[in-house]
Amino acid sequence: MSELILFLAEQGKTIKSGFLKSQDKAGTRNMYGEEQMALDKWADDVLIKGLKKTRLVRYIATEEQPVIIEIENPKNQFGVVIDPLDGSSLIDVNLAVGTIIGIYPGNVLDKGKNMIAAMYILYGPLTTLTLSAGNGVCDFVMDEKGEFNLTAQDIRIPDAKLYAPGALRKDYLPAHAKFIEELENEGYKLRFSGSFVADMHQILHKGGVFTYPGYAGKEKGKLRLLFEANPIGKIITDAGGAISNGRTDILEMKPTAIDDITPIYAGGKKEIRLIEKMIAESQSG
């Protein structure tokens, strides 16, 4: 697994360099159009080709692929789930984006609690790698030589009053609207960039809660269970926090397909307990 993690870290360097080298793929004519999608696919291609060449895993599932890829004659039985470029629409305005990865002992259509490692690479003013592989959550920062150096270990999410709220307020469902109102009444400060991995990195280090709920028209949520919720959920849980769909621990959910979506509440345990209590009360009432 160490070899796999080191390999994935190396691919992060290639993806970061592609932001400049692949301007034609990112596109300057349309900030959120087809060319931006091409950059997502390019990052996806970098990771898949690399994993196929090394044969370090048996199964690959990514947000850009409609099916699970199975590698012939793999060296290991690992399964990986990947969001190659989370928040890619923000590259044109120079905001932080990232790569999210989860590692399973085998089949990727498994509960998040069975993940054996999770990591994300955040491309911001610094390029950082955050990893949980069974020995606590650690942060690494890339130096000028392109090497990742350990900067923090056994990270624990602090108790703080920040909230990162996805979805439009006008579309909030009643229990969620009540939850947000309660946070605001308690003095929580709004911090939301539109990049899930960047917002969760802030919550991990500064505390509070990230929310992308089910809302009017998308009651089942928007974010992906395999590629976003589970890997980040493992990291935030291993740091002493929690992740929920508003009713139950997301890491206990058994995926039915690689494109499953879910509402997400992730952060401090007290915030997660509060939203679960509010949703349960709304349903019983």
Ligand code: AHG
Contents of the next structure:
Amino acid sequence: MSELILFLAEQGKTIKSGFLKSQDKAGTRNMYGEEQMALDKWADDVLIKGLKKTRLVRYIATEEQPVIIEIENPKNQFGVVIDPLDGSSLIDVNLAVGTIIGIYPGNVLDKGKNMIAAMYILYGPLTTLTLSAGNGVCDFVMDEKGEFNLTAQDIRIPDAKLYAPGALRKDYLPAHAKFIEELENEGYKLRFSGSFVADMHQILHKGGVFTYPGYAGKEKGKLRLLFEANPIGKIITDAGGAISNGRTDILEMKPTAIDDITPIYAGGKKEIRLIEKMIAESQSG
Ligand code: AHG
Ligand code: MN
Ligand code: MN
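I've shown you the form predicted on its own. Could you give me the structure of the form predicted in complex with the ligand?
Everything in the complex follows now, all chains and molecules, and the chain you saw is the first one.
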């Protein structure tokens, strides 16, 4: 697994080197009907080609591919789930974007709690790598030589009043509206960039809660269970936080298909308990 993690970290450098080449749209759509950026496809290509060449894993599922890729003669049985570039609509305005990866012992259509490692590389003013592989959550920062140096170990999410609320307020479902109102009354400050990985990195270090809820007309929300919710969910959970769909722990969900989507509440345990309580009450009453 360490060979795989080192290999993936190395790909972050290559992905980053593509940023200067193009900030344009690719003219194609992914399986969610979303417009792909040239860099979404670049990052996807870098990772898939590299993994095929090294044969370090057996299964690859990515946000940009409609089916699970199975590698011939793999050296290991690992399955990886990848959001090659998260927040890619922000590339042209130079905001932070990232690569999110989860590693399973085998099949990728598995519960998030069975992941053996999760990581993300965040391309901002610094290029950082955040990893949880059984020894707590660690941060690394890329230096001028392109090497990742450990900067923080056993990261724990602090208790703080930040909130990152996705979706449109006019479409909020009643329990969610109540939750947001409560956070605002408590003095939570708004922090939403449009890049899940960047917003969650802030929540991991500064505390609070990120949410992309289900909403009127799209009760499952927008974000992807395999590629976004689960890897970030493992990291935030391993840091003492939690991730929920508003009813239950997302890491307990058994995926039905690679493109499953889910409402997301991720951050401090206190905030996650509050939304679960509010949704349960709205259903019982
Ligand atoms: P991606 O760039 O991988 O398609 O993901 C974008 C996601 C996520 O990063 C972010 O939280 C959310 O979409 C933002 O959506 P809105 O534009 O609806 O706020
Ligand atoms: Mn994404
Ligand atoms: Mn993406």
